[in-house]
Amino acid sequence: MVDLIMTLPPEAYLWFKTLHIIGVVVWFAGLFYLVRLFIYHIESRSLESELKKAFCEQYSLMERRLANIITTPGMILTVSMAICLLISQPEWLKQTWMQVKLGFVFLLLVYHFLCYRLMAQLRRGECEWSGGQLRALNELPTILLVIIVMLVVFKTQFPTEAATWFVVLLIIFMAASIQFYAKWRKKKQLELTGEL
């Protein structure tokens, strides 16, 4: 394979690119809304049998297909292009930032298994996750994806000292939101309930 990537015509390595790129967009879509469906079905325990049982039945179902057809395919696509790009750009392998980054990938990845995990503990009613676990677990690979996004852009002059408040504040705004939306969730469903 090695071989034939170097016998390519230049243009390859840009359609290498753009389709590492479109991958990276699928993916981080998947793994976005994966994790909220998670939340919706935990939240979903908190109902009446039969309706219980039904949403739950529906989120697995939405789950393994958003999974299994988006999620997972656009993982496959995004690593394949990497690796086609770095046998384009071997170089690339002995530059810290990309030594990084890939540091980086690999605990998106981690972080990808985990959801089907999680998903297959779910469906078999034994997770012990709750929404707000799962609400700070759905933060995640948002900061990977500035990380990795701005170590792409930045490369070796990445901005060490903006680049780790930006990172640090962005932490701390984000577990503060997901803290104020649940408190103000909970709120309105007491107040619907009349138990407020």
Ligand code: HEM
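Since we're looking at a predicted model, the values are computed, not measured. Positions refer to the first chain, counted from 1. Take the two forms, superpose them, and find the largest set of C-alpha atoms that agree within 1.5 Å; that set is the rigid core. What changes on going to the form predicted in complex with protoporphyrin IX containing FE:
- Shown in the overlay between the two forms, fitted on the rigid core, is a CA shift at L19 smaller than 2 Å.
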Contents of the next structure:
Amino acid sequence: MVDLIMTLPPEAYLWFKTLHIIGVVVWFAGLFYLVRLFIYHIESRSLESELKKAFCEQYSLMERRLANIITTPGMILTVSMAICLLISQPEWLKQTWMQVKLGFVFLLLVYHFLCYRLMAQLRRGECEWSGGQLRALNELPTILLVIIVMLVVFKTQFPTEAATWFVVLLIIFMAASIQFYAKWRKKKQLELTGEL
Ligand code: HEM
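For the form predicted in complex with protoporphyrin IX containing FE instead of the form predicted on its own, what are the coordinates?
Now the full complex is given, and it begins with the chain already shown.
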């Protein structure tokens, strides 16, 4: 396999990169929506028992399909194309930005498998996480995405000046605003239903 990749024409590298980026898009689409489904799933526990059972079964089915048909195939495409890229250009591995990137990709893989664990717990009705905790967890892939893309684009010229920190703060501000908006909406909903 390694020998075969080494004998491919130079444009094969661009095909690997194209498929690698498509894999990243699919993987992240799956990761983002999966935890959103977990939030709806956990919040459906407050419904009355008949409705709760039907909603939980439906969410479990949607989660399983999303994870197995979109998220995991996206992850496999990303990682397998990344391996082909590294076989074609093994010198990338000696560069610090790539070693740091691999560290963050490892965290992303841990997140991926944590999602599977949560999905199994939700299906069995044993998940202890609250909606708020799941919302906070859902911000993690965004942070990893920003860092990894910056590493791969800037490589050895990773920016550390004021403008970069401004962009980082802007992203944190946007994530915090989403959290506050979700909390505010929940409070309004409880006020409307008279539960607050
Ligand atoms: C399995 C771990 C991964 C490895 C070994 C890996 C490796 C690579 C390599 C060797 C390149 C080509 C660099 C170049 O030609 O300039 C690349 C490109 C890229 N990777 Fe990854 N990658 C991995 C995971 C990821 C993940 C998880 C993301 C997104 C969060 C990502 C985003 C990108 C992007 C956007 C590019 C295109 C950059 C450009 O052409 O400027 N990679 N990756």
